[in-house]
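Have a look below at one chain only, the form predicted alone, in structure tokens format.
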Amino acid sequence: MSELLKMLGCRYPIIQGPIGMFNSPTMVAAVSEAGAYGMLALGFSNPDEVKKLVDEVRQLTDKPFGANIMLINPHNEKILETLAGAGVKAVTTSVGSPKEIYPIIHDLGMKGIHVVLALQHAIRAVTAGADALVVVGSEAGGLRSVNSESSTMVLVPLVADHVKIPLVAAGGISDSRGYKAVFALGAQGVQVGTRLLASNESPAGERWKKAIVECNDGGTDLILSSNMRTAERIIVTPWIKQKMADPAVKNIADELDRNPAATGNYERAAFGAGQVSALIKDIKPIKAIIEEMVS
């Protein structure tokens, strides 16, 4: 058994990519029941919200699951106490410096896996006490930096050459081919987001799932946030493509629709997804996705 599996306590070294707006206990439980590591995305949640979510997951599964915490959340110490009390053994940490939170994680008897986008971040995280790293290549969905970034194929072996703790590869993984490839790159497991987003149990709207399945090669791009300090990878609609090609338009973040299911404005929909969307051609149960991946 790998060091990573010992930390997670699940059957397969597959971590659910946490997506902040989809804190679905049903989805988390389905991932854990399939043998992987379901993850709540706690973001700016408060301790009461976390307790409710954890209780709901526990009602659905007795299998191991975890959570991602954003390090800029002032409630993290209380949140970690709640998670530890519920038997959570490992969490991932992101968006911020890990050096102050890791002594707290360890004092609670938990393991922490820090999310990094670059080699320098990986080295700093090890110094701060991280027990493992999620190494996220540039093709992944979700929040990105505005810096030039390396792909999973480059970043994972690069980090593996410089650190000695377990690595989890993220970005561009949707099936057994990607799953098997990362072990050759030096990782002990994977984090999967977009493929699980396009599942039966995912709470994403049907139009979002359909957009992933219909996404072609090159069908995603990075959009700068309003403050121009971060970026996110989304599926490019014709309207978004037109706006991005207009030299007079500096930033479209504020014009994107975050709730198109309510407004019906799907042309401006901010459907987050990784480049791996081009490989996803169906929507199926999480159990089937996991079984294919490890086959």
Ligand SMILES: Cc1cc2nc3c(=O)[nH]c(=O)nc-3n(C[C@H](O)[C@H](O)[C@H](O)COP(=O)(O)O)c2cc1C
The other form holds:
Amino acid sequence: MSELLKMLGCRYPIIQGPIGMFNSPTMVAAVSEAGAYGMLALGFSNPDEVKKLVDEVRQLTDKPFGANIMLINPHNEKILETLAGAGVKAVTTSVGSPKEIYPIIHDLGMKGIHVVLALQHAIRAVTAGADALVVVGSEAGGLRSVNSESSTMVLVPLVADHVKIPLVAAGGISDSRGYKAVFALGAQGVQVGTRLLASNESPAGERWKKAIVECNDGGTDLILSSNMRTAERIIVTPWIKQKMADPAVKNIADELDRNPAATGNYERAAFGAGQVSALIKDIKPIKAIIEEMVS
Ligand SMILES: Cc1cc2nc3c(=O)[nH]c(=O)nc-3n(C[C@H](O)[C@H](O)[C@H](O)COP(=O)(O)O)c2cc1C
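Now show me the form predicted in complex with this ligand, since the one above was the form predicted alone.
So here's everything in the complex, that chain up top.
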């Protein structure tokens, strides 16, 4: 059994990619019941919300599950205590310096897996005490830095050449081909975001799932956030594409609609997703996605 699987305690080395705006105990439990590692996304949560979410997941499954905490959240110590109390064995940490949190994670008897987007962050996370790393290539969905970044195919072996702790590859993995490839690159497992977003159990709206399934090669792009300090990968509609090329539009982020279900303004919808959307052609149950991946 790999070191990563020992940390996670589940059957397959597949981690559910946390999706910041969603915390669906049903989805987390479905991932864990399928043999993978279900994950709550606790980036902006407070301890009371966490207790409720953890209890809900526990009512649905007795299989291992974990959570992602963002290091900018001031409630992390209390959140970690709640998670440890619920029997969570491993958490992922992202968005912020891992320096202070790893002694706390270890004192609670848990393992911590830090999410990195670049080699220098990987080396720093090892020094901070991370037990493993999620290495996220530039094709991934979700928040990115504004720096020039490497793809999964380059970043995973690069990090593997420099650190000794287990690696989880993320970005661009949707099926058994991607899953198999990461082991050759030096990872012990995968983290999957966009593919699970387009599943039956995902709380993403139908229009979001449909946008992923209909997304073609080159159909996503990086946009700058309003404060210009981070980037985000979204599906570009023809309207968004046109505005991105328009010199009169200073920042496309300010033109996007974050709640298109309420406004009906789907041409401006900021549907987050990875480049791998081009490979996703159906919406199906999580169990079927995991079974195909490990087949
Ligand atoms: C809409 C969206 C929101 C995300 N939110 C988070 C988050 O809150 N925390 C985090 O660590 N990763 C977040 N991610 C990244 C995923 O967890 C995962 O690493 C990534 O989606 C993997 O790449 P893939 O989309 O190609 O599978 C997000 C991804 C997407 C698509």
